[in-house]
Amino acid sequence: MTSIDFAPIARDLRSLKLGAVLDEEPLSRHTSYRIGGPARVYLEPTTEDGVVTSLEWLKNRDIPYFILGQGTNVLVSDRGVQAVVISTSRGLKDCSISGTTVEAGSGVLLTKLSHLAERSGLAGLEFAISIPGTLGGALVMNAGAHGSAMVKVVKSVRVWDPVAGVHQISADEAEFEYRQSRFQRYPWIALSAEMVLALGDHDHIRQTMRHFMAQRKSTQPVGEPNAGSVFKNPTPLYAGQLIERVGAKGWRIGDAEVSSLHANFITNVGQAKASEVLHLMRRIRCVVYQRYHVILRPEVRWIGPGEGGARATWENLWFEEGVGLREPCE
């Protein structure tokens, strides 16, 4: 890959006055793991138009980019990202409610959406109260909890497409599946979503949300830096149960540790590196396969060198089908 000089790119982005532009910004400051090397350029557009303008500008110049919300479901390489990282936290945060319809920008926190719905007497987003991160990330992963998921409430999504520009797609076109969506296979960027809820009882909605939060706090390492579930559940089994059965709770490599509260969480107990989390994931995956012949697949997204521009993949990280599963587990 040809080396890119990002200094003039940062200068030109500043001249567009879309928002703050930072050079060599440590992504450990912007991920829930508190892990990650620097983004060559970190851009914070203040409006949706600013987000779209920056995407078009970068596309037209063939400059690699990556969209980052709250960084709650990602593991960023220690080497950082050789790209322009665009934050959605300021530019895609509008939210409105009309009747039972909620329209929100992709930068809106799911917890905020859940509270807004509750205050309006709308049911359907209670499950989101226990999911950290933004709406955008939830759309990409079809995030879910407590027996529900985004697919059950999303009606349509406004997307930016590098070919067609900004347009709207239906929930069916988004092809939501378990922890998957078309956003993982197409270079679409979700700008906002329209969700349809149902009228409900304030007290019942509030009590349900409190129950879900209490459940999360009692079963997950909420107070420690982590990226949520590391592996997808190999339906009908549960990844956490398989990992616990092989005795992995408490396994530690450097400052990366398998949580003693929930085995499908790896926490940063100090100054963990992405390479340490990755090593621990490989070890877990290998031992689970050799014991139960079940292949665990990552739910957390890897960001950094090897992802082929701005799109992440595990293929060159020893996570392709079958690789590293039959050798001795290190």
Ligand SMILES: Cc1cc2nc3c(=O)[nH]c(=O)nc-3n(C[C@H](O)[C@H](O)[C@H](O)COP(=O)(O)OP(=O)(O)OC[C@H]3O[C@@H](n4cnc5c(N)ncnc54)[C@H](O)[C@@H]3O)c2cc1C
The other form holds:
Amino acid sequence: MTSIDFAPIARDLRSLKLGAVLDEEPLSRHTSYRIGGPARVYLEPTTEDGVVTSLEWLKNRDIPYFILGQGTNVLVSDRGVQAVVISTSRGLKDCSISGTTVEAGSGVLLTKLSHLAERSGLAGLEFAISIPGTLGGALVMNAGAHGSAMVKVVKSVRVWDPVAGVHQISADEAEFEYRQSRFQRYPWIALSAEMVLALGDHDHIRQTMRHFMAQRKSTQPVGEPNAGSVFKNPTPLYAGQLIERVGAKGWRIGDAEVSSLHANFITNVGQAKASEVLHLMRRIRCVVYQRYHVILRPEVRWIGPGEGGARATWENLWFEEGVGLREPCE
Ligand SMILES: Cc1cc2nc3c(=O)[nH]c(=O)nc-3n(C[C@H](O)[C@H](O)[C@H](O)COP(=O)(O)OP(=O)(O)OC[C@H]3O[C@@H](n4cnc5c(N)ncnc54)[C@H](O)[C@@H]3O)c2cc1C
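Moving on from the form predicted alone, kindly provide the form predicted in complex with this ligand as a structure.
Okay, now the whole complex, with that chain kicking things off.
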């Protein structure tokens, strides 16, 4: 792989005046795990135009890029990312409500959307009150909880892609499934989404949200650095139950520890490295496979170079391709 000189790229991006451009920005500052080496260039466009201009600019020069929301569902390599990391947090923040339709930029926090809907007496986004992260990340993951998910409310998404530019796709085209969407297989960048909610009883909506938050606090290590569920549930089974049954609660490698509150959470109890989290994931996967013949699939997404030194483009971010988690006990 030829290495890319990012210094002139950062300089040229600065001259475009799209927003802050940071060199060697530690991604541990931008992930809920508090883990991750530096992004060669970290860009924070301040408008949607800025996001689109930067994407076009990078695509035209064949420069690798990666989109980051709030970093609550990612594990970033200790070696960092040889790419321009584009944050959606500043540029994609618009939000409006008309009747029962909510339109929001993909950098808007899901919890903010949940509160906005509640204040407008709209039901449907109560589940989102306990999910950290942005709307964009939630679309990619079809985030869900408490028996609901994004698929139930999304009507359409405005996307940018390297071939067609900015256009709108329907929810059907996004192919939402359990913690999956076409966003994970195709280089779409979500710019904004239209969600259709239902008129609801204000007090009931608020009570439901309170109940969900309380439930969350009593069952998950809220407040400790983590990235939510590490593995997807191998439906109809629950990853957390299988991991608990093999006695993994409390397992620790370096500063990465399997939560004693919820076995499908790995927490960073100090200065954990991505390699330590991966090591723990491998051990869990192997033991669960040996005991139950179930292969756990990661829900957390890997960001960084693969073992072959591949560039951090959208298609090689899977654990299976990048870091040798294809076989459960390799
Ligand atoms: C304590 C805790 C609890 C959690 N509980 C839940 C839960 O109950 N249910 C659940 O589903 N998840 C849960 N999660 C996981 C996480 O919050 C969600 O997956 C969330 O939707 C991720 O949003 P994000 O902005 O942080 O995405 P990021 O982690 O920043 O990104 C996730 C992926 O989406 C991509 N991406 C982000 N924005 C865009 C965009 N605009 N366009 C294209 N690609 C984009 C990134 O490149 C990356 O591949 C939890 C996490 C934590 C830390």
